[in-house]
Structure formats: structure tokens, C-alpha cells
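Presented below, as C-alpha cells, is a lone chain in the form predicted alone.
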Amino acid sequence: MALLELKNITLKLDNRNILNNLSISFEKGRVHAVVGPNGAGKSTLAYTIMGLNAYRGFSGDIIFKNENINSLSIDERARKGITLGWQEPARFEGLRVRDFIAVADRKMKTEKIKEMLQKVGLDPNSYFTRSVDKTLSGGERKKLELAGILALEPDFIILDEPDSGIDIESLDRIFEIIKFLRSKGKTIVLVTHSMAVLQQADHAFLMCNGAIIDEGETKAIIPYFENKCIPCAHKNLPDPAENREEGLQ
């Protein structure tokens, strides 16, 4: 059963179609991956689902839990149960970790905040009163963002490049959290360039030039990584001007 669907989504930015009549369906309780070369529109897809202001001028429909959410703001979509983990988590000078995790529930108990920190591998005694600022590494901010997501308990979670800027130990912790969220029946979308991240999914979409060109079990999409998006005859062949040397690593 689909939890979230995009139907015939077309989005133009700077006079260029970034999403091209794209249709995609995410089944409830599964871990999905969205892969493709740089410039394919993967992050744009994530931002459109989340409802960022610059990505709202699309045609088509976004359906969440059988409801059209085209007109809903970011906050309204979040309250419906959709959340996005950014490729580069934000810094908030002056905001304490405890307040960052409890942003959606100011009455959240200290015990729950500390539990979320422990789940993502951060010592509550060291992080509870720290600021979410430049003193935190990229891996620490990724973990804090995941702690906030765990506290929110959303139904639909998008993680944009979850392995970006983190070490192997932190990545293993993130993989554990993905498994935990899946065990709770959450629907997760991994936007990724990474084979290791792809392998955490049980279903994958291959995206190219703003459209979905293939989908299936993860193992069916793996050859794409091996071939590095070699030239093909598909109608959605990437623009040859694109620098595909920045493709999957």
C-alpha cells in the first residue's frame, strides 16, 4: 500500500525542467532508495515532497495518506508526518541540543531527550546542553538530526545523502537507526550516491534527467553503480554537458 505518491510532477527552475512528468510511489513500511547521477533531480524530488518554498511551483499531485497535500506548507506537512534529514544539517548558534531535539514538543521530558541521544550514540552528559553550532562535527550534527527525527516519530522520513561528511563508525550507527525505524513500520527514503547506503534499502528507484527510468529490488539496481551511468539509448539520457565524472563514488 502506497503511503506517499507523486503523480505526473513537472517542476521548472531557472527555465529548465528539473522534474519531468515524474510519477513515483513509496510503499508503507519499506526502505526505499533513490539513486542516479548528479543533476538527475534526486534532492529536488526530496525538497518538493517536503514543500520547500522554492519547489512549490510544480504541476501534478502529491498524495499522502490518500490526501492531496500540494497546498500544505512545510510545517503542515511535518505535522502530517513527513520529515527530511538534510544532506548538510543546519547549525543553530545559541540553540541547545536539548531544545533542538524537543523543537516539536516543548514539553518533552528530559528522559526522552537523553534516550534519543543515546540511541544515536551521543553521550547525554556531554551533549545535552551543548550548542548546535560550528563546534559540532558533520557526523555529530547528522546524529543530532536523527535524534530529532526519532523524537518526532514521523511516518515518512527522507534522508538526503545520509553518509555525507561522516566517518564509518557514524555511518554504522545511522544504518542501525534505519533498521530501528523500519522495525517500527516507518517508511524511509534514502537519497544516495553510495553503494553502502543503497544496500540498506529493500527497494530502489533509478532516476535520470528528472524522471524515474527503472525500479525494483535493490539488487536489480546495483549494476547501475557498477556501470557508472554509462551512455545508453534511453529517452532520459542525461544531458551530455553534465559532468558525469562527479557521479557515484
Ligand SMILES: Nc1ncnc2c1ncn2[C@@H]1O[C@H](COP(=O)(O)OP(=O)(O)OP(=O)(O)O)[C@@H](O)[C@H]1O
The other form holds:
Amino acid sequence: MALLELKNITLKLDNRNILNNLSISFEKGRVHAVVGPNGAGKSTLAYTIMGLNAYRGFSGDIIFKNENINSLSIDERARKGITLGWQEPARFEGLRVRDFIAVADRKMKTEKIKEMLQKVGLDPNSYFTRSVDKTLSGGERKKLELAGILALEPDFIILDEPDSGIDIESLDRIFEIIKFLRSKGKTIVLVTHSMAVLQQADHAFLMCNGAIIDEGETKAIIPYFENKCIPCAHKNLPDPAENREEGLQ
Amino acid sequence: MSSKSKLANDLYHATGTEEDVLNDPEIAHLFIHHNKVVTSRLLPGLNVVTKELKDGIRVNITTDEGVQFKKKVHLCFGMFPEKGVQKIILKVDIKKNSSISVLAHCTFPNAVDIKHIMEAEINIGEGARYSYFERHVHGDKGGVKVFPKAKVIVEKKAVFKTEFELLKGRVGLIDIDYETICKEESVMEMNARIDGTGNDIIKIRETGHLEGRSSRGVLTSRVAVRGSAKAEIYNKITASAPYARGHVDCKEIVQDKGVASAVPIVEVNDPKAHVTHEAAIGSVDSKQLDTLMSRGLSEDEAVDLIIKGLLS
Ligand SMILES: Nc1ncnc2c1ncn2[C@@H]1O[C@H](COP(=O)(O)OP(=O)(O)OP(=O)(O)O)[C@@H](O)[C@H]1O
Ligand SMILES: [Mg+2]
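Next up, can you give the form predicted together with the named molecule of this protein, since the form predicted alone came first?
Time for the whole complex; same chain goes first.
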């Protein structure tokens, strides 16, 4: 059963179609991967599902738990069970690690916060009272973000390049977390360029030029990935509409 | 309980401090209500002379050479009436190689029309350390006008750190004017954190002159203006000696109909000196906002948390 579905989504940014009549469907309790070249529109897809303000001007429908959520704001979608781990997590001056993890549940017990830190491989003793600011490395912020999501246990989780900036040792921990969340019936979308991450998925979508051009069991998609998208002849071609405007055609 | 000790207790509670300031024999303190000392405790090496004025008080604080105070010295300046003027003329002389840390509370919980003026002259002797944390606790009516003014000289190898915090209660009007002169190898850090709401007006003018070789200074301000509050910040560092290093760092968050301006000025008169500045004014960062909202916080809750972090 589809937990979340996008139907014929077209999104124009800066006069260019970034998502092109895209349809995609994510099943409950499954780990999906979305792969595709730089600029294919993977992060844009993630932001559109999350409902970021700059990504609200689309046509088409987003259905979550059988309800159209097109008009819901980010926080309304989050409260329904959707969340996003960012490709590059934000920095927050003065916001402490412990408050960041417990952000959705101020009454979260210290023990639980520490356990979440431990699970992502951050030593609670040295991170608990630090700030989520520029003194944390990109990889550390990435882990922290995952710790926050793990504490929240939402039903639908998009992880945009969950391995970027993560060292090899910690990667296995992250895969454990993905397995754990799946065992609890959560739906996970892994946006990735990495074979190791792709292999964590049950099912994968190949994205190109703002559309899904293929999908199937992960092992069926791996050859495309290994062959750098060949035999897909697609390139991230400039949008014809844009060319017309600039008088190139 | 005598009226004096009741005032002392009330002031203590208005500050919200957790330490047992009034009873701990190792904590020196001086509490002043309007123009009168209501309680004080001095420690060896710490000398305080006060003189009552019509609408305020003159306070001279000196330390003996080379004394180090283990615990923070607590000062409290306050007024409980709704109206009035409190003028503090403060002279601080931190003698050579001594070290002292002061936590000052200024509390006007019932203010409707209160004017609080502080005129300070501070001298930090060679190799001495002075850290001064001033926390304001105002009422919610916005009826306070605060004019803190200080002239500071930081002698050779001395360290001066000051923080000004106004996060509890309404600001009213605040007009800070601090000027610091730094001698050879001295260090200066001035930091202000203010949360403006309603029709609050915030003016900060902090100046640091790095006159000594290898002196260092940082001016930091963090201000939020919400409602129709206004903030103007003029932070300036001049450097006129070799290897002087300075930095001006100013962040202001503007929400609702708030208005903010920041003018960081850096002036360098020696080719071997180096001063940098950064200023950021704007609404809260959209990525921060989106991140917190994607965890289920409403926009208002997210903005609140971001501002709290910035001002913490
Ligand atoms: N706000 C925006 N305005 C205009 N163009 C945008 C905007 N956001 C993204 N784009 C463009 O949309 C395209 C898709 O970007 P997106 O970030 O979704 O790609 P991606 O598949 O996530 O790439 P990567 O693998 O590099 O992360 C890119 O060409 C990008 O330049
Ligand atoms: Mg991306």
C-alpha cells in the first residue's frame, strides 16, 4: 500500500521545470532509494514532499495516508509523520545538541537523548552540551540530525545523501539505524550517489531530468547505476522553455 | 525583619540568582536600592567606598595588588518603586596582577518610569583580570530607560571581559556607550545580548582602541527586534599598533515590524595590525526555520528557539 504518493508533479523554479510531470509512490515499511545524476532534481523532490515554502508552486497532487497534503505547511506535514534529513544540515548558533535532539519533545529524558547520541556514534559526554553551530563538523551535524530523527520515529523519513561526510566506521551504524527504523514499519527514502547506501534499499527509483525514468528491485537498478546511467540516453538538458526565452532556438 | 534586610532579600529574589549570595561567607556582595546600600560583605583585598547622592550613589571599588578572588563578587543595583531615577557613579580600580569576576544585576521589576544611569571609569592594572557580567531584569511594562556608560583602560597584559545581557522583561530604552583603550598585549572582549520587543529602543555604541602592540579585542553583539522594536548598533575598533588584532561581530534578527541597523567600523593605522568585521541582519535563516519545522515545531516556536539560541 502506498504511504506517500506524488501524482504528475511539475515544479518550475526560475522559469525552468525542475520536476517534470513526476509520479512516484512509496510503500509503507519499505526502504526506497532515489538515485540519479547531480542536478536530476532529487533534493528538489525531497523539499517538495516536505513542503518547503520555495517548493510549493507545483501542479499535481501529493497524497499521504490517503489524504491530499498539497496545501499543508512543513510543520503540518511533520506532525502527520513526514520528516527530512538534509543533504547539508543547518547550523544553529547557541542551540545545544541536547535541545536539538529533543526539539519535538521537550520532556525527552536525558537518558534517551544520550542513547540517541550513542546510536549515531557520538560520545554523549563530549557532545551533550555543545552547540549545533559551526564548531561541529559537517559529518557530526549529519549524525546529529539522524539522532534527532531517530528520537522522533516518524512514519515517513527522507534522508538526503545520508552518507555524505560520514566516515566508513560510522556508516555501518547508520545502516543499522535504517534497518531498525524499517523493522518498526517506517518508510524510508534514501537519496544517494553511493552504491553502499543504494544496497540498503529494497527498491529503487532512477531519476533524471526531473522525472522517474525507471524503478524496480534494487538489484535491477544497480546496473544502470554501475554503468553511469547507460543505457539511459538522457542528459540533464537545458529546458526548451528556457532556451526559447533566451532566444537560443 | 528590618526594612533594610527585607529590601536586601527582595532584591536578591528579583535577580533570580541561585547562589546563596547573602549568606555565603566566601561571596562578597554589595546590594544597592536606589541610593542606599542595603547589604554588603567585603573580603580581604576588596575595598569598597560608597557615598550617597540625592538620586543615586557613588561607588569606588579597588582591589589590592595581586589578590585573586575565587568566587564571583555580586553587585545588585535596583529599584522597586514604579518611578524614579538611579544614578550610579562607579569607579573601579583593579590593581596590578589581581583578578576579579563581578556579576552585577540591575533589577527594576515594577518600572513604569525609571531612569537608570551608570557612569563607570574602570582601570585594569598591569597583568590584572577583570570580568564584569551585567544582567538586567526588567518588568514587563517597558518603562525603563537605561544609560550605561563606561570608559575602560586595560593596561599592559591585562584582560577585560564584559557581557551585557537584557533578556528578561521589556527593554524599554537602552543606550549603551562603552569605550575601551587597550595597552600592550592586553585583551578586551565586549559582548552584548539584548532581546527587544514591543516598542523597545536599543542603541549600542561600543568602541575599542587597540593602542598597544599585540593587543587583542573582540566586540560581539546579538540583538533580536520583534514587535516594533528598533535597534541601532555602532561598533568600532581602531588599531594603531603592530600585531594588534581586532574583530567586530554583529548579528541582529528582525521579526514582525522590527527595525535594525548595524554599522561596524574598523580603522587600522598600522600596517602590521589586522581588524575584521562581520555583520548579519535579517529575518531568521530559512534553512534553520525549515529544519525545526520539519521536526514539527510551528513557525513561531521555531523562531523563538532560534532567537533564544542566538541570544544565549
Ligand atoms: N531554488 C532554485 N531555483 C532555481 N533552480 C533550482 C533551485 N533549486 C534547485 N534548482 C536547480 O534544480 C536542479 C535540481 O537540483 P537538485 O538540488 O534537486 O538536484 P539533485 O538531484 O539533488 O543534485 P545533487 O545530486 O547534486 O544533490 C538543478 O539544476 C538546480 O540548479
Ligand atoms: Mg541533492
